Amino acid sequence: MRRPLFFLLPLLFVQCSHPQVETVVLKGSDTELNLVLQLAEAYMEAEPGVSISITGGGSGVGIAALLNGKTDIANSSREINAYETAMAYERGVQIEPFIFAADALAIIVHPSVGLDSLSLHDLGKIYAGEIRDWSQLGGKPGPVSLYGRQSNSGTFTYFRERVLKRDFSPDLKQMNGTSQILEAVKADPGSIGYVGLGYLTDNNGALREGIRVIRLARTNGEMAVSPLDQNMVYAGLYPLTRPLYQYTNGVPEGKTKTFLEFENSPAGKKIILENGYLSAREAGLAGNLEK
């Protein structure tokens, strides 16, 4: 029998009614949230003696919870940073990283913007506030409206380090989650935002209405590539492809270990692909679970 799912925002809690249940707690990345929920549902269908609690809030929240002993697995769309590594050392936490999937960070705009491609250089200038009107890039005249994540998000950090290499514009509207960015861009003419690849399509795999996905070029004059072109992404030609991490304290054991193994199994990889993400192996990113 399929066990009931309880959804508590911002907490997503997946619970089974087995009398002897081992609980696995995951906290962190909103980019990974929907994907990990789907993986947890499938895993619990095969493992009746486990309950999985999944909370979002951002990569920084998940890593902090791991350092404080409040989670079994920290979901993170970025690498652990030097400060967090030092804190782990001080607290006797042995960080073990696992790459279970990959994500292409997609740039979306309101269709009225009138552009379908950008270079990373120009994208950085947009988010730094140096380009303030779409006409500066050949688009329809009108002010640029910036949407992004809050600073505790791994996606915020990744985008700043990979694209801007400096601070965001003070005009950036910081949203609590990726879904909020998507809805804001759909409602705001002149808007631009960044979202994980898995958020671009609906439950039927169709591209969501009301947005335009921008093709990206590494430099001005190079070929621009869409994140929706899986062959180009797997070939390493899309410039914003990143690994998705899960961190544990020490080598995982028990149901934590078997859940990570499930994510790396053929059934887990099938779910990853069906949800619009990329297999870490096919994207050329090695997870250390097999090691």
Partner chain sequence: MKSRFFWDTFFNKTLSAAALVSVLTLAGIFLLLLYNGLQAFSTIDIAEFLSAAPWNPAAYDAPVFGIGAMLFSTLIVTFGSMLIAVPLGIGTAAFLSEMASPRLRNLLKPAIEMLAAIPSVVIGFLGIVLVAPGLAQVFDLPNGLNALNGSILLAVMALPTLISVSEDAIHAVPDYYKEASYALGANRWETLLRVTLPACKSGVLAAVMLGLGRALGETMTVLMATGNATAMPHSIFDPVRTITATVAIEMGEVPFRTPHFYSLFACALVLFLITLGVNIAAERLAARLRKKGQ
Given for the second form:
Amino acid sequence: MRRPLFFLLPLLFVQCSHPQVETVVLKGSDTELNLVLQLAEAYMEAEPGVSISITGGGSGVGIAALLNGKTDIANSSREINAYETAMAYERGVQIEPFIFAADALAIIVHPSVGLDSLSLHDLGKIYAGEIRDWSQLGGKPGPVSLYGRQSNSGTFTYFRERVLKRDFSPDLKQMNGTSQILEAVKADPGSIGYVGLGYLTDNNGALREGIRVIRLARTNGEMAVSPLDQNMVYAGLYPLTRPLYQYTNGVPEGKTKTFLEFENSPAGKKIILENGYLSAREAGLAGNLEK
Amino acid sequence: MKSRFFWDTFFNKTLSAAALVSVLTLAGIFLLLLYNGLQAFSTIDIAEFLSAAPWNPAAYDAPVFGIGAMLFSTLIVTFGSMLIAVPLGIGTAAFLSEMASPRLRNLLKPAIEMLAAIPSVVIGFLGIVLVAPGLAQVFDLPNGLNALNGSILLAVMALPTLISVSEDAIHAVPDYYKEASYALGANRWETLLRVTLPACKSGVLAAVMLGLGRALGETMTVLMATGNATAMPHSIFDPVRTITATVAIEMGEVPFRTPHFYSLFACALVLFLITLGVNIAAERLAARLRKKGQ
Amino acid sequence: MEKIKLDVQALDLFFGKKQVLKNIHLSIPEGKITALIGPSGCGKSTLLRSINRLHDLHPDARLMGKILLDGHNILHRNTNVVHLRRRVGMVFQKPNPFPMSIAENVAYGLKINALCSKSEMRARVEQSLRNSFLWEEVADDLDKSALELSGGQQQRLCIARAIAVEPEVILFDEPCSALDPISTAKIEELIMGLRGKFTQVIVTHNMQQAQRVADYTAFMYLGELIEFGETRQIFEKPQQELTKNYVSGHFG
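Next up, can you give the form predicted in complex with the partner chain of this protein, since the form predicted alone came first?
After this comes the whole thing, all chains and molecules, with the earlier chain placed first.
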């Protein structure tokens, strides 16, 4: 009695054999992870034939994967370094950089610290452990408590290159993620931390409570700018605006190329802004595919 | 007859081969550690490696390879966890074996063993959202991500093994020892402390060592929950970074065959030697206890 | 008439639903040796273990009736079991010294019950070992593990351990069943030597042993006490048919 059902089997196969699914693999920066995930979801909705796989691990991990041929695109919140460039040359990997968005790194403190602006110079001294008490900068007396990311984070490297130009203090508490920095700063009265702009607002776009966002000046005496002041940031006056990179091996083709193009389209830009990031071009940086 | 002989030889050879594979794997791992770890010292001064200079291999200027602070951190976190887990674990095991009704025991023991199945990330997460804020409140600290937090979480992770194995050991103590003790007018507490536990001390010691091994080698939990500052800690309320966390954080992105790469192997080698030392010491102690008991 | 040390009155004992002792009445005289005999499973060991309430450790055991020690019911809820067991010592079937040194074994009960000061300890240990005829053999090895002794020596050590706390009653649960004839003879000699100092109750399946050592003998069968009397009377002029069959070797 059951035999007639076997007819139907070929039909199942027809159902399953979809026109070829093309997969694009992305790997790297945790800072970029959420944003790229949202971009990929929107892209896959528009182009059902493409499957995009994204994993984090840190910028260094992404670039290493690109050099090892394990990913199509490496997400990186820092620029590729000299060692990696040399390695790419050695292995015949032709690195193509793209800047698909920008991120302003916000400096946050516990409200009881009693400061609302800093110069990059003083910020560097704080994170190097040279300024150990807030009273040295005119704040409320109390020890400085430093929060940052682990050394495999692109943000860690970016911050060190851009702000410190020397080593972090060994007293830096290295958190696993940006949310953890945010929570720690809220709880610790003498704390200072750095987080991406997107993390300053909650799901409704309101500024999070329990933290104070520091206005930053390039040098002592120059005007201090808040990362929340969009006009100033777009005018290129906020000192910790950084490009978010994506690297490919050689000039991208096929779906890798169309995905990068989608990121640069009005729809992609909308998603970038909604997530609290900056569109690359308006932040004064070159956009995707138009270096 | 011939076929029986064949199968006997066959199984004999197969089992020998299996044993050989595990021994060779172990030896291979050790040699790999040794080979890569020792290479670190062709560029790194061994005195610097063992010093308390804060670990900073990817430094802005000159890299610093000092394992001292991390070693000390590993030891205080582990020791602290044992300080919590050993009395609690043996106490629980004694309760389960000697005081609890069989029904309660059959309910609790599997439940405790299930604790061991909780992934270490989950424990680490609980440490971040639950234990650390609790510690900060109780001890009035700015932040609870510190050595004590790590010790508490590692204690939780070591407990299931510790309880399960020592419960087995306590349960295996023959009833006639306990009866003899009761018959001399000892109460349950005295019997437990003076007869039952001494009679199974080698088993309980094995349980403690298993727990210690788990705590020493645990990575994810400490990486998430101890604050990861590379400075030398001054108290259990300071954030610490253990050897395992360092290797885990840095191994993912370190360029191959660089001093940094080799130094991570050297760290792993140090950890391996500590674990080996602990195991050998435990083995000797257990052997001595067994000999004394016979 | 001798003074009665232990008086068992209408004792019933159940393990779960199974009745193991049925309406036992037994009066054990002070200072004498009383043997409990009967075939395996007759309840003689169970009765013995009721006397120092070792069944408390068995969650299924239920006891009804009375056991009077010097007129006080030890089965009463308010009885201090720890104190009771100090007064009623026990030697088990299998020699069970603790896995400690010889001296520590004997000193254990003294320490637990804080019966003597540290300085007296050595003398008390020696005294107990002398009383159990073990001193000559172990005097130089007091710190050696008790588990290195022979079976017979271990059992005499257990007796030394029991008498060290100076109980009033000593219960023996087939103390020689795991021993060779020479060791058995030594233990029997020891038990007889303690006659008068302690009230002794001995469970044995060896009828010659009962005849050799016991002043009184009780015969039990299927959980009931069939007959109790002077040893000579039980073995030579039993009143009950069952007793007669058993002591003459017709069953069991």
